[in-house]
Structures are given as C-alpha cells and as structure tokens.
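Only one chain is shown below, in structure tokens, and it's the form predicted on its own.
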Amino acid sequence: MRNQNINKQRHLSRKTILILLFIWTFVPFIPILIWSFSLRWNYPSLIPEFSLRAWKYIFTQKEIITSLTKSILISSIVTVLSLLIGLPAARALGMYHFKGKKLVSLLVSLPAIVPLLAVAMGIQVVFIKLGLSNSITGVILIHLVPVMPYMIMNLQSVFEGYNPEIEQQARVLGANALITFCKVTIPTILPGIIVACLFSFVVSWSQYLLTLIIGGATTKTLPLLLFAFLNSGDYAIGGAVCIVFVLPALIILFGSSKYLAGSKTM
C-alpha cells in the first residue's frame, strides 16, 4: 500500500512537471499566435480583428520561401558536419584518458563561453581574405564554431557510459570495422546522436549575428527576415513569421521526445 501511494506521489509530480513545462514553453506563443491572425488590434479591445492576410503573405513572399528553405539547408548540413568531426573526437573524449584531455575539454567548451562577436569579427577578416565571406558557405563553417560544443560535449557523455566490449564481441564473431561501426556502434549510441543532433540544429537554425556578419545581405536566413519584419513594426506578419520560425525546432523537439526522456547506451 505503502509502495502505491509512492508510485502515485510520484506520477502527480512528473505530470506537475510536465504541465509546468508545457505552460513555460507554449504560453508566451500564444499573443504571438494570436498576433499572427489579426488585422489590427487596438488598445483597449481584448480581442483583435482576426484575418489570414499575414499567413496570405507568408506563403505567396518568394523571399520567405527561399529564406526558410536556406536556412533548413544550412542547419541540415551543419548538423552532418559537426556530427562527421564530432563523433570521434568525443568518442576520444568519453572513452580515452591521455596527457591534456582536461585542456582540450576546455578548447571544445571555448565557443559556448566566449562572445559570439568577438569570435565572428575575429573570423571575418579571415574569411574577407579567403573569400568565404558573403557566401553559404562562410555561414556554414561559421555555424560550426557554436554547434560544435554541443555535438561533442553531448556525444561525450554519452561515450562516457558506452562499453567497447560490444565492438570487440563483434569482431570476435568476425564482423570488419565498417560492419562493427554500423551495425553495433550507431544502434547502440543513436538515442545520444539523436540528442545531440537535435541541439545542434537548433543552435545552427537560430544564429543571427553569425549569419549576418559573415553572410551579410547575399544570405538571408529566417532569422534575418525575422527580425526585419519585427523592426518594420508590422506585428501580423512578425508573428507568423516568428511562428514558422519555431516550428521546427518543436517539430524535432516533440519528434525526439522518446531520445530525450533518457534512452540510455550500453
């Protein structure tokens, strides 16, 4: 009896938690959701004049479309990357102790610590000189300097609790490298890689200021026309617009949900 009333006390907390962080995340959506429909909406009425004309704008504005498909590119492509260079070195990180390991963590976390605008003026001159300024590919590589903490301190921790005998029970039984990497080492750490790709996606597809120093006006991202519309002072087409901008990312976030509840690796 004494168990049950245990499980129910808990079951009321997690779903207490879950409430809260559900009112935390979508509640201050909603005067942006409401925004995004209305027409006008005029001190005192409590209730806007409804329309679609900033959805009507949305979908029929090229330079909307084209800025929503680029920035998907640009995040997709930096999240294979960082997970390309990444997953090594935190598997070298996680699973290894050698001679300056505690420096190189702390090279790895620099990004996530120093400003990011010191770090992109500072990259700027570099890029001007190799004419990878103005271009997607400068704001790809520039990406990578923010997402890549992420990717390898969330895929360290993972590796961290990961046991290699799996891989060496493979081998004995005859499987190759490339056998043993895909068929015993990515299923074991996927929930992990989904986790940490989630993040850098996220990470990537909200930089502002990286984008627009190292981009400049030949690559606008959702975030750039974002707060353009913001700045104009025309709220119906902000909040749409902020609205495609998080979806997303809620999109991934709800998708993932089962990775980040706490899968765990062997």
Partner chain sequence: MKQKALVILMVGIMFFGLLTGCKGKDTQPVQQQDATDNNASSQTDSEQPNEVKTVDNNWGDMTWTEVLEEAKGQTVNWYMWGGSAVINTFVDEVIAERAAQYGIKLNRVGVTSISEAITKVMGEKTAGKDTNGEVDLIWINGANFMTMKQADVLFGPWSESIENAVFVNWEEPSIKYDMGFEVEGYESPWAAAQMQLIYDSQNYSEDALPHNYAQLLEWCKANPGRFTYVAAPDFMGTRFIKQALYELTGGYEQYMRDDITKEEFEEMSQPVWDYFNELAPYLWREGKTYPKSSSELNMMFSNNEVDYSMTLSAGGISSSIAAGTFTETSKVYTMDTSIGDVNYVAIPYNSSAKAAAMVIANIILSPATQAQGIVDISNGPVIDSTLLSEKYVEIIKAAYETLPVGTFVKEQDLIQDRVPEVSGYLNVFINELWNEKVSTR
The other form holds:
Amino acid sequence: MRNQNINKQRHLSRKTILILLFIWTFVPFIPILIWSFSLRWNYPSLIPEFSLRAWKYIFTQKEIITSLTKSILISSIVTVLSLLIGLPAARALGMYHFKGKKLVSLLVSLPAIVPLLAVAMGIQVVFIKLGLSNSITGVILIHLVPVMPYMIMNLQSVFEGYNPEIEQQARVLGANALITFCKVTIPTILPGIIVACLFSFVVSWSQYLLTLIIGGATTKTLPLLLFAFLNSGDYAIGGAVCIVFVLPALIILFGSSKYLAGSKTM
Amino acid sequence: MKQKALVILMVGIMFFGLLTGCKGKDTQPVQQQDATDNNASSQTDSEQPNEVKTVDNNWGDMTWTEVLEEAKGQTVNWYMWGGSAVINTFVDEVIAERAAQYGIKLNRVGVTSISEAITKVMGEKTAGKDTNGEVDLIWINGANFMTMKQADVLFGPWSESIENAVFVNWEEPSIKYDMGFEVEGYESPWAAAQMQLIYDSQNYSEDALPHNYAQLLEWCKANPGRFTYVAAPDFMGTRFIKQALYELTGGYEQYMRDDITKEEFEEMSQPVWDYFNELAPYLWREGKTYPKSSSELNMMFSNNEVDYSMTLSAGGISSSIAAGTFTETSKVYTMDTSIGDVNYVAIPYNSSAKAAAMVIANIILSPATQAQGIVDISNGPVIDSTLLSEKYVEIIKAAYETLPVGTFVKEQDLIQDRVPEVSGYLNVFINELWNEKVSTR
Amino acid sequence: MDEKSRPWLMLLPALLIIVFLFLGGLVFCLVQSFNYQPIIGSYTVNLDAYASIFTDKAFLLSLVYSLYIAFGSTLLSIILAVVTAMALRKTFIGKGLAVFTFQFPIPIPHIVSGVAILMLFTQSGFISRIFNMMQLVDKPSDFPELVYSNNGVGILLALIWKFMPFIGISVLALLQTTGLAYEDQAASLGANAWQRFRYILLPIMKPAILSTSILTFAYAFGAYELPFLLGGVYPKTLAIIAFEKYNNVDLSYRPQSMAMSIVITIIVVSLILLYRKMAVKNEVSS
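Mind sharing the form predicted in complex with its partner chain? What's above is the form predicted on its own.
Full assembly next; the chain just shown is listed first.
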C-alpha cells in the first residue's frame, strides 16, 4: 500500500514537472508569433491589431533576402571548412596517443569555451590591414575560431568510440586507402558527422558580436538585422525576422532528433 | 496669385543677396532656377543641361552636367541608422528609384549606431586605404560630424555647389552650424529635427500638459511615476537634458564658446543636476532606472506605462502612427524650449563614388523628395520655402495637408519655440555628468 | 618517425587556425591593451589602461554583475536540470515527447531566447497581461521588474532557458545508463530515495554537471547579446562596457576596451584550468 502511494506521488510530481517543462519550453514562441502578425499590440490586450505589415516587409524587402542568403552562405562555408579541417584533427585526438596530447586537447577546446571578444577586437586591426575587414571572407575566418573547435570536440567522441579494426579488415580484403575511407570509414561515422555539422552550423548561424566587430554593417547576417529591429522597438518585424531566423535551427532539430537521442555529446 | 509669387521671389532674391554680400555667383542660381523651373517636371529632378555651374570642390572644376555624367554607373553605399522600417523603405524605394533614373545604384547599409561607419572610415585612413572606401555617403550630424571633419576623413567642400543647394538657406544658423560646428560645405542637409513631446489625446488635452521644465516638475509631483526620459548618452536623453540646461541656467547664448572646460561646465550646469535629482523620485520607477533608448520609451508610452514619449521628427508622428508605433490618438507638442537642428549627409574622403553620392544628396534636396519625406517619414524639410518657386511651395504645403491634425506641430509654432543646439562638444560633458550625478545616485 | 608525426600532421590545419586566429587575436588584443596603438601613433607600452579600469567604479561593478549573472544562471540551471532529468530518467508513456521537449532549446540561438523573454516578461509583456486578465495586477507598474532592471532576472531567465536542457541532457544520459544500474542495486539493498539520490546518483551526475556548467558559466560571463537586449542602464555586463568603449570614436579608449576583454579572457581561462585540475582529482579519487 505504502509503495502504491509513493508511486502515485511520484507519477503526479513527474506529471507536474513534465507539464511545466512543456509550457516553459514552448510558450516563449507564442508572443513572437503573435507579434509578427501585429500592427499594434498594446497593454493590456492579449490579442493584437492584426496586420500583415511585418510579413509583407519580410517578403518584399531585399535586405531580408540578402541577410538570409548571407547567413546561409557564411554558415555553410564555415561548417564545411570546419569539417575538412576538423575531421583529421578529431581522428588524431580520438584515436592516437602522443606526447603533448593533453595540451593540444586543451588548446583545441579553448576557443569554443572562452568568450571571443578579445580575439575579435584584437585581430580586427590585422584584418583591416589585410583587407579582410567588412568582408564575407573575414567573417568566415572569425566564425571558424569558435566553430572549428566545437566540430573537433564533437567528432572526437565519435572517433573515441571508433574501432579501427574494421578499416584493417577492409584493407586485408584488398581495398585501398581511398575506398576504405569512402566505403567503410565514412558510413560508420556518418551519424556523428551529421550531428556535429548540424550543431556547428547553428553555432555559426547564431553569431552576433563577432560578425558585428569583423563584418561591420556590410556583412549583415540575420542576427544583426534582428538586433536592429528589436533595438528600434519594432517587435512586429523583429518577431517575423526571429521566426525566419529560428527556422533552420528547427529544421536541424527535427532532422537530427533521431541521431540526437543516442548522442552523448553536445 | 502670380503677383504674390513674384513678390516672394524678389524678396527671396534680395534676402539671399543681402546675406551673401558680394558673392555674385549666388544670386545667379535663383534666377536660373526660375528658368529651368518651367521645363523641369515635378516628379523627377532632372534639370536642363543648359545650366552651367562650377562645383566648388577640391578635385577641380566640374560642371553639374559632368558630375551627373560621372555618376552614371556608380554605386553608392549609404550608411545610415537602420532601425526604422519606414525610413528604410523610403530610402530603398523613393530615393533609390530616383537614383536609378540617374544611372546610380543606391545601396542602403543600415547600422545600429553610426559610430560603426565612422570607425570604419577612420580605420581605412590609418590603414592607408585612400580610394575605394567602403562608405560613400553617411547620415550624420553633430559631434560625429566634427570628429570626422577634424580627422580629415571627409570630402569637401561640395555641398553648397550642388544643383539643388539653391533651395537651402545656407546662412541660417541651424544649417550653417551643425551643433555649433561650422559645416563649411562638408555636409548637405537631409531632414530637420526638433524635439517634441508625445501624449495620448484620449487621456489629456494639450493645455493640461507642462510647457516648461518648472511646470514639468509640478506635473510629475501631481502624477508620480507617469513620466520619464531617456538615459544619456542616448541622443534623445542628451537633448532633453540640454534643453533643461538652456531653460534653467538662463539661455543658450552663454554656451556659444568653444573653450568651456568640464570643470567650468560642471559649475555652470549645477542647477540642471539639482533639478533632475529633485525630479527623480516622481519619475517612473522613482528615477532608479531610465529607458535606454527612445524606442524603449515609445514602447512604454504605447503600453500606458508612462504618459509621454518624445520624438525628434520635425514632421511629427503620423508615419509612426501608421507603422503602429503609437496609438491613433497620439499627438505632439513643443515645450517652450525646444531644440531644433538639422541632419545631414556627408561623403568620406576615400569614396570612389563621390559624384554619385553628391547626386544622392541632390535628390534629397529636391522639393519633390522633401515633400514626400514629410508624408512618408515625418521629415521636416530643410529647404527654405522663400527660395522655392510657387509650384514647389505648393507641393510642400500639400504634403503637410495630408497629415492628420495634431500629429505634427505647425512650422510657425516650431520656429517660435525653437532654440539652436550650440556647442555640441558640451554633450560629452552632459552625458558624463548626468551619469555621475543623477543616474547613479 | 612516420607514426609519431602522423597525428601532428592531421592536427596541423586546425592548429594553424588556432595559433594564428585565436592566439594571434589574443596577442594583438594584449598588445593593444598595453597602449601600443600604431593607429594613433602611440608606441608606448604601459599598464595605464589596466590602472584606469581597475580604479573605475563602473568596471568593478560590471565585474561583480557579470559574475552574478554567470553564477546565478549556472546554479539555477543545474538545480532545474537535475530535477527535470531525475523526473525523466525512467521509462514511461510519452517519454519520447518529453525528452524531445527537454532538448528542444539546445539548437535554438540564444538571441531567440532573449526575444521571447523580452516579449513575455516586461512589465507590459505577455505574462503581465495574462496576470492583468486574471486580475492579479492592475497596471504595468504592479508587475515585478524583471527586464530592464538591475536585478538581471530577465537575463537569468533567458540564459536558464538555454542552459537547463544543455546541462540536463548530459545528466540524463548518465542517469539512464550508469545511474539506473546502480540505483536498482542500491534499492535492493534497502536504500531509500533520498539516500539513493545523495550517495549514488549525485556522484554519478557530477562529471556531467561540472563539464557542462563550465561551458555555461563561461558563456554567461562573457555574454553580450542577452544582457544588451534585456538589461537595464546600470549596471552593465563586462562585455557590454568593453564593446561600448571599443566603439567610442575617440580611439584613446581602445586600450581600455582591450584591457577589459583580456580580463574576461583571463578569468574564464583560469576557471577552465581550475576545473581541469578538479576533474583530474575526481578521476584519481574515484
């Protein structure tokens, strides 16, 4: 009997926590959505004066399309570059033992953890001299600083659980290095790569301060545009831009949820 | 009607002639404008090539026709504050379309703070990038303008020689001096600004509202928590405090010197800090904190957290009401001391589209654009109606007539309460002293 | 020779990026913080910038404020993460949806969290209006000051929305694997719920908590976007005042902005090194 009561209590408290969790997670998106359809939404109304002004602005003003394109372009290139540079590095860290590995590991992880304000401020002078300031190239380079280590740390755990024997087996069976890589290595680590890429994309996608310092106003990614509208109090357009901004993250979330369930790394 | 127009024109010419003294060349353009007037359409700003004028600039003599020719095919990166959707749309559509008629591609670059553009140009100069600068045109005024001019990063002089410069009264103090700094042809006017208070006519009528700072204190005591102002160093805050400075220390004339030190200013301005500290407990949140920006204040006003907001648009708030920023019953009025000045556009020294940039500045000054600015974005015109032909005067008048009553202050009332913004360099002291003496009490 | 240098070759491109961009950027920042600014012709080297910021009341207040935001958000997130992970660790109907909800905020950019809090928790925000409808508040000023206030609650809420699942998912993973096995054993040996939690589960969760909270602390400490969006006039976080000084058109303020950024970096790096020391000790002791 006592056990039954305890179980009932546990179920109830779990249910409560789950309901609170559900509300806490999803309610934040409600006002954003509502604002995007408002002309005016003043206290104390729970329903706004409806208008498509914000969405019209989104679909007709070239600055939104330009921003979106820039963000997609930059984040995609950063992700691909990080993957190309990060894959061998992660393999080295995940599968090899060598002197100084601890130090390298620490060094590689630092840029993903340390606030990069100092780095961006410091390197800006150099970028100006090299003509990289206010250019997409410059922004891509500065995004690499937090994204690449993030990619490496994600991939490293994939390699740590990786058994190189399957590669050896393939070689024994007559496959050369390239075929081994393409037909054995890649498929095995593909889920891990996908998750790492998706999250790395989001890290680059979300950057604000770094893009602002290096890219200035010419490289207007979506976060910069979003900030401008929020700062000026235009919550309607801000809300609409926010929804456009969050879409890729949502796509990534739904797309990768099957991979995420088993993944231990963030 | 025609006689009236002629009289106005003649008075205008005499006025202009008197002011400019012996500068013969300045009287000519007014007559020429009359001639081209008959040919020019009211929609575009295309002037006839029979007008030959030299552009007084530091890259040699060029006629306006040659400038127009050079501008064809150029792209202008115009850096400006990007937080207003209506201004963005106005520039992207109205101005850019007119620019396209001249073969110019206008690329608006929105920034959160114009200092981003300034530091960019300064950075380019120190890196030795003297051509092909990123910034071709910049919406600027005041201390920022002075910084750029003194750092030698501005192209000029050019603004008094562009074609539509004839519509501007260059001797008017609010145009000739940008917050006390002499413009000297290094920037061209864009819109007039004047501080007004916004209130909801549903709740109050203008008579019940305070018209000077003494009355404001009384009003706040009677209505605690219903008023606040933007924190310095936001521009709206600085200006509100500076108006108090004029009113509480005996006028603005005493500040028209360029040698006031911070210590001296601290002494001179003490009554202001005493006033704002006395006011604080009756403000929103008892003055323990202030909104960071005018958009924050606007939101608080629309949400009825406070009874006032403020604007600098000399044309009022009709465009903001249409954009949903304010309720439809919102109205504006000026206090007895209301600082009015002008915003400008300037051209960095290293732009490689200077000709096109000048044409943009020219488009801005055209009566058609100025009139549309009144309607679309509540800009106050910077062109002098005494320098315009009757047709253009009508266009401006018609623009004002489209504005709902009460959403703008009539020109004569604006002038009556207007005081100039002098000695812009004092604003830094104002910001520092306010933060030291008032906000961190 | 080949085997020894192999991993280094594989690491080379990554290391180049880190050395030239990351370390390089830090070095340039450090140099400029010593007043060395060829830009304005200043070739001196001194500690003036550091002296001036450490005697600046506003800087010291910002330092304390940033620490408060970082500690506060991390601590609260840990508590909420543990509570939620504990509730989710067993199998039950709807667990899939629950876990999906739990990890939902992880890929969402921080700015979105900030926008949501902004629209929800200002005195005239969505929550306040709901309270008004339920007649709990009369006017905006009756609602507590959470956003644009100097208690930073709005900022904390936005950070917690992001941090809790980040910490929680890691904790949950451990609870579901190692945790369950030991838990069943302990239960069969007669340990009650509290004992199981305190002596079995908590130590198991510790590594996940530590490793994730270092990341959240570091992010919160150096944060710009959220404090800028949701914070009041005074005090401001370190990143905000550093960036403000950086943007001053008077370039003589640059060294101070660089010095502030270096201080942020040093504090975070020290914490990371401290954590690693602790983590090693933990490994040794367990």
